[in-house]
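In the block that follows, a single chain appears as structure tokens, in the form predicted alone.
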Amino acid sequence: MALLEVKNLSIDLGEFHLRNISLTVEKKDYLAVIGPTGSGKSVLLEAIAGFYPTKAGRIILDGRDITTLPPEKRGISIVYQDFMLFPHLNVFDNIAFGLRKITSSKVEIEREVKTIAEKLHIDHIFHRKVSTLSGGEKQRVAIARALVVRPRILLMDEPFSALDEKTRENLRAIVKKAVREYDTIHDTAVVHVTHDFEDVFALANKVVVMNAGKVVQIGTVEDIFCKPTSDFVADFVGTNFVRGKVLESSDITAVRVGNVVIYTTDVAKPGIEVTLSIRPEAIILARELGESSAQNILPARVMKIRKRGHLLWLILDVDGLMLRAVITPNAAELLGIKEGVKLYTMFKASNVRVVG
């Protein structure tokens, strides 16, 4: 039995609708919810939490129908981007706030707060007011407050987006470990709304892609990023999605795509049309040819450079085939990459997937 089942859920907010959302979350799952701004990700999270009345559908948690239960009766915690801590309370009392509604035992409260605070590396700042904390410390306090009540589901809405990159990296590792180790009895699952694909790669084992109030694909991280089922998903996650004809297939399959031949380790029948997916981060760039284990080595020209977050996205013209690649600003500077520059693209056959 799934831990959480959302069955044909519809929410009507007047100007926005969730439409027939269905998904399941198993114990210990870390589910990332991604999609463009305005796709309904946060509405879905808050509907699960109980903040909106449902127009249709059901929400089942641990076999119990919680569709009409108020938020405090659901066994669900939620963490937001902006922390939402109580400014008049110190760190200890912020963490203990929800726990005090469950138990009056001072010994139990102190034990539980200390345990989760140790997991999140904030047990040394119990006495401090939240106004004195860094952004990373504030978010760890908010997560501790959410976890200390041992929820069945932890919901997180862009929890790291207000933090700098280094803090985000550290917090991902800390949070993943804390969730897994703190509540081994209940096997808490996480549903995490994010715009940052690094959150997905570092944390998630399952991904939901949303668009215009609908779920458009559910799958593993590899499914979503390497085997998108639609042009929308492929474009959103940045996957190169190209179509060609299989020339031959043995240990390695050769596929003609326009004027170039691309090699993949996936098997396909010679003569048929197939769709290939190539992740941008799997493409290595070089100004000169050198030794490489990559089976695909193709000359290209940089057509466009776009900055997204801490990475540069390149649009490459590979003899008429347009491919996307990603590179760090430092690497681009070292390679002298700018629009119009000629270079070589290299990617392994194992990083080319036949998806249709």
Contents of the next structure:
Amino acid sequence: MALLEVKNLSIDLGEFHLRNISLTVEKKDYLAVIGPTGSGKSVLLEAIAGFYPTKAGRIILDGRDITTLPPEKRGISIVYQDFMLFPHLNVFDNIAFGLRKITSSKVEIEREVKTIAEKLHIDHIFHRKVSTLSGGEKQRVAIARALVVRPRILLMDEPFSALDEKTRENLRAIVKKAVREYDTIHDTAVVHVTHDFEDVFALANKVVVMNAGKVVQIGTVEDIFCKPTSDFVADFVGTNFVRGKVLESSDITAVRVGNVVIYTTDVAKPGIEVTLSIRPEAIILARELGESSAQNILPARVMKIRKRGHLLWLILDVDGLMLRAVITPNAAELLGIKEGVKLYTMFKASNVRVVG
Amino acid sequence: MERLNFRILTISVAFLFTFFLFATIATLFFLQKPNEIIKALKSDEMIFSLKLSLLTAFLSTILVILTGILIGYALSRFDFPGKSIVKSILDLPMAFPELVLGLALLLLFGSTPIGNALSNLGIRIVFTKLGIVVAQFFTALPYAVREIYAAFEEINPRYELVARSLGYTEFETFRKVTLPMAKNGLLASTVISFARSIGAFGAVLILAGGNYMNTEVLPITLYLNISYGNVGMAITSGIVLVVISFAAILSLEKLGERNGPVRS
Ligand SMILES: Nc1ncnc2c1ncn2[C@@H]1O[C@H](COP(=O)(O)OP(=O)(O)OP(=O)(O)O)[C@@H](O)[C@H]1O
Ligand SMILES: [Mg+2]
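Would you mind generating the form predicted together with the partner chain now that we have the form predicted alone?
Next comes the full complex, this chain leading.
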């Protein structure tokens, strides 16, 4: 049985509507929610937490209809981008806040707070005022506060956005471990709103893409990034993502993707499946083969041409593999690019990244 | 050059005004001989008035803060039909001359159905000590509501949502999160309410009557004695009023400092 089922959920906020949202979260799932700003990601999260009255649809948690249940009865915790630590409580009391509603045993509270704090490496700052903490510490306290009550679902709204890249990376690893090691009771699932695809690749097994209050695609990370089902998702994802198997990795790594082999300068273990990213502007087009420093030279056919601003986006069929490239109208004219035209794509191995 | 002149003008006005304010207060304190002030302080009338002032202002401050918290919270956190009407009516007494407010209260608690119903219950407001509290309450409440509303508005509702998600009901969240976080605003509004209450004059005079040694609070003492030409008593009650207000502000500021500013 699914842990969380959102069925045809609609929410009316006056000027903004969530429309007909359906999604399923299994136990231990790590669901990433992505989409442009204002698409309703935060509203969706807060609707799951029970902060908005629903206009239509149902929310089922563990087989129980919780659509009209108040937030305090749901067993769903939330973590925000700007921490929302209670300024009148110290670190320990912030973490213990929810526990105090569950037990009044001081010993138990102390033990639970310690356990989670150790996992998040914040057990040395219990008596600090929250205003004296660094951003990374604040967010770890907020996550500890959310996890210590052992929620069914942990909701996180851009939890790492206010932190610098190094802290972010560090926190991703810590959070992943903490969630997995601490969830033994409820098999906690995570729903994580983010603008940073690094979060998705490092943490998620499932992705929801939202636009204008609707879910436009839901699937595995591979589905979303390698097989976008709409122009919108493809555009939003932006970069080309492809998935394949590592053939060999010496000076250069060869990855078999469908019928073609793509070379990258990143290293990966032979035999494993990896996702590669190739930025559309890194793909060079040519009518004929010439001398080039590009390791990847592949014949392709122009499937579609779309105008976006001043630039042209091409959908290329590279022996069954769909790649997107971007060129200027001038270049397109020079090369005589039309739909159906055959040409060569070239890109350097150093422009191909192994992302997951 | 012109800019410099303008700058000198603005700064001079600021200093001039400060000087006059200071001079005013100084006159109040130094025009009277100390032994006469002490004599006036020891008079039965002054002691009665001081006690009644402290008692009524204390009571109305409590009532104002409790009511203000409820109204401020409702206005800040909930949408309800007629909200904007409630908001502007609450602001009305601020633009209302105090005397007119007193008159309106006098009429309301006189022989209207409301006044009759209350007096049937044995609650007499017109020309009584209770009337003082009522008049002070209505004078101070709008200011307190403003202040408390602003304090609640400053708190991101997501703090409350976090508490709710951690198992706290709406009311528990209000007690454990919203109130503590609004503490500084609440302290400030307590000072304002107390100062407003103890200094309230017009509405108190009309509704409670300003009876010698009966419904006589400090501003009334000042007024009654000025009208009798009893300047010493009038000045002394003025001094007492100023000292009490300053003391209230200072003590609450100290209290706020000790608890530290609330900020995340
Ligand atoms: N309580 C509310 N009442 C009315 N409208 C709201 C409310 N909360 C959010 N909205 C509106 O709903 C829309 C979606 O907001 P939401 O915060 O969910 O976007 P988002 O996808 O999280 O964007 P971002 O990536 O910028 O965080 C916005 O237009 C916002 O103004
Ligand atoms: Mg958001």
